[in-house]
Amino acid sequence: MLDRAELLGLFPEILLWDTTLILLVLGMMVARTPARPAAPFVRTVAWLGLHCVLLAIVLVGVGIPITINSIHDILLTDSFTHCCDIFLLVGTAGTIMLIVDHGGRDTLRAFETIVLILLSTSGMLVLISASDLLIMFIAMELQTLCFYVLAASKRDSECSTEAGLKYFLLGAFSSGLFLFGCSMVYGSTGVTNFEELGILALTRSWGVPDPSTGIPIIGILCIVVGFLFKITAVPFHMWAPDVYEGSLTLVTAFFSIAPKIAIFANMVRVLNHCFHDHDWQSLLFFASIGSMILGTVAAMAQQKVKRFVVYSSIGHVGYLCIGFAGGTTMEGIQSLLIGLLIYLFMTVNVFGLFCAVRPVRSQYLGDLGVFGKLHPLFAITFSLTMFSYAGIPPLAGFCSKFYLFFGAIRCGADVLAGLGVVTSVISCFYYLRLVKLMYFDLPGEYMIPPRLDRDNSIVLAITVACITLMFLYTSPLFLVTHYMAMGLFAESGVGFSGSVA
């Protein structure tokens, strides 16, 4: 039985859970009377689960935010995952605003696509609360098979299809390579919860008669390797591109925020409860490396718009990487969290823009073309959100990257700050060169003004908001980020050095 606390922990999942079953119930009722339009009632989805996920938040907000150890220990619900909630949240309820205003001109027009990005939350708001190596597969399966079905969702389509298909056999491999290391790690130990395996990483004590047989490194690296194929690290990237490209745009949204927020979330934990021994580090930090040089050399040659936004995301996973660079420090995990919510901001913000120009034509980057005179408005808002990808001061991007760069030094991976910086002035290139299109340089034929409709200009006028005034007043969001990595470092039981704030 749970007691009122742990089912107070727990609100946030079971409204999500409700509002999935009511949605598809009314669905269901709705599509037996053909002659309803299909758009209208898309919305009216739309609009239902932004409300749910919003109702969410608050629930999240108003929480206890002290520890508690729910359902028998295989849920954590403390100030981390709090706010890692209130991230992933704000995140669904920016594409979902965004679905409200396109899903009836764009070709969304089915209401299970609401349902299923309600349901992968779900998914994802157990993740990244989830305290035991089972409980942890299961809500990872959760939100990819719902994520398998939102990439094929556009049923008329060879390319949406495929992205769809490729999706499914590359992430059942990756899924069976994440199962195979955690079977690995609770063969050698006999445990699956995060708290024991953390002990028995620190006593050295695996439970296997000779500690150099090298079981327990195998499952922790296959289990790394699981988290790094989900975040689109190099070199398990090779999916992306594709699946991306072929899915709706809304849906490329929703991937390129949602599911980072989440898998970086259980990074944080697992890798902070359970392996102190560091084993796993040399790994991420090649992935950092390999993330940061690919994704800015690729970029660069990307004519089209969503292969463009792949790759600028692989590069800044390479970055959110480097949080991992000295272990899991207090500086280090800060840093992480800081560029994690920036990154919310800037991918929200440039999905929104992405959105107003979709019915215009948006194909290529070429087509954007004289926007700066054909709105002048949308202009100046991708330029600065171009300007804060690319790191340049005073912008959100350039302290996202100063602190994990810092961070970074600090934890002595100067290697990895210096290579940081080295690709930020190269990604100005071409981060630049989209601002240069907009200005310069004409369209290949004759082009409509965007039009920024009213919920897109409210998720536009927030991100950009963020992006251009958080220099003024940066001090929330060090304490919040400080909060969640104290909480998280009090509740592992692991020691600390400072913070970056």
Second form
Amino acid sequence: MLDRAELLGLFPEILLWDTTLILLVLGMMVARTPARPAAPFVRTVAWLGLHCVLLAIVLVGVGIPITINSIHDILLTDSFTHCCDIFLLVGTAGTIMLIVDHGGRDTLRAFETIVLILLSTSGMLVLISASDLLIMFIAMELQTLCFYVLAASKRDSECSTEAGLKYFLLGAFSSGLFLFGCSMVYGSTGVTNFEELGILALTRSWGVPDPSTGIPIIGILCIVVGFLFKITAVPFHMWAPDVYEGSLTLVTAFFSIAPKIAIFANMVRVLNHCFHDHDWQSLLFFASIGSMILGTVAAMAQQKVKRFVVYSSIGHVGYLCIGFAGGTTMEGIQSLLIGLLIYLFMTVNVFGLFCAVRPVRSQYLGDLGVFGKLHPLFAITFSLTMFSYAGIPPLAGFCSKFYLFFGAIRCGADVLAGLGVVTSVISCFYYLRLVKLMYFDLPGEYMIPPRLDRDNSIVLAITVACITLMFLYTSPLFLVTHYMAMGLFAESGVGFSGSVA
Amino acid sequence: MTAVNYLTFSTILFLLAIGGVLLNSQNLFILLMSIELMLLAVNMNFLVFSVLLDDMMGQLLALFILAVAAADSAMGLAILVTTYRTRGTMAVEYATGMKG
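Hand over the structure of the form predicted in complex with its partner chain; the form predicted on its own is what we had up.
Whole complex next, starting from this chain.
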């Protein structure tokens, strides 16, 4: 069956699955005993789950990132998946840390939230290293099924159930489209493995196109549309604002951080390995343009906090899609990964801040008024993150945008780079509006200073330090992402030819 | 020719399901049924291809899709029930509590 190396590569997933089961049994046993208040128990489970995720980071970290094809080639472990796993687990750990803090006093009453978060994280770990359409579909479904429940977790709230409903309907619709694409690809090629698909695509693009080429193009386009649904890129973004606004803030934090990493990693893998004849490229091109424009324009009009964050994250997805602009080139992928990592830090930070103001009434942006006086440290952190989102020079957000645009210009997508610069200049307007709100506006009526607890403060401190001090020493970031891109291209060996063309 | 007929049939089913999702504005149950129909069409596609190509992978995928579709509809119905409890209606056009 499994040999030793394969088993070692699967250790983080096994750890997460086992911990999920243990926590589930423990939770059920405690929940059945009466006279135990529920809220502190959520805290306990979250704390245990956090440690499990940290342990998983250690397990991934100490493992040697060699290329392993495990279980009949359906899982592929290499340096790319290795680092993506670490990104994902760091993001999850950040979110769970926020929950540890707020689980006690928040409306979060069910320990199952943590169990579902761990389960979907293990699904995303599998998704990152998936190397077959079958396992990719199953991992994606595991992740989204957990998300439907998480979105609808507050059963008595009208917004939360509606969010769950919308997420379910559009998620199931997109996975239907995705599966149709898979069936077309399978039917026209007869294989489902990424490596074999890549070899077939390569020979097909070299040879004379035969009449049956039409079918795989439909398949590829359906698969890419499924991906665009999942990363909330523009023509397929319509569910995101409602879902993100309706769910609990902590759940929204998880939604906007973790799946982005996993889906982007999987997307890079699929587009790089299977379909390098660039039928999909124009689709991503338009998605990128649309996301940048809509993210910018719509975020300007928002009054609610979470909708604002959603639209700004749609804009950021647009910037990240620039990384695909020149087909799958090394530089594009590297800038995409840099952008993804920095987006991760900024988003964890923003949600940490919003969780801190949560007990007041974090519905409207106007409620942030005079925080500059009430809690100066909060206001400074918030301003720094907003500046970083906007891409003001010494901060990390500037670095990510700069390398994305630079990569786009290098592979000749000047339109995308130009549009990206224009939209990010426009987006400065509303990011700065928030800063102005906090420092200069008159108070509204809900003026309770935000409460920053210990774990939340730790998360905020780490992320702010990363955002502000990254420009002093950027080489580790570039080395790691370069190493990841190398790992990705070492497998297929066709990306280099793509970069020439 | 038979293969083409099978594939045309499943593609038409798929398109009907997409039409059901996009055009229906009356009932959430119809949306759920359309989604099930979509997965069914895909499943049929996989089975036809599996027989056509003489390859087992398609049947394996079809079995997994069957399981996932069951989980999907269970979850969808549960979410529908909770929505009905808080909202009191099954109409699609009233599911707009969070505009703007």
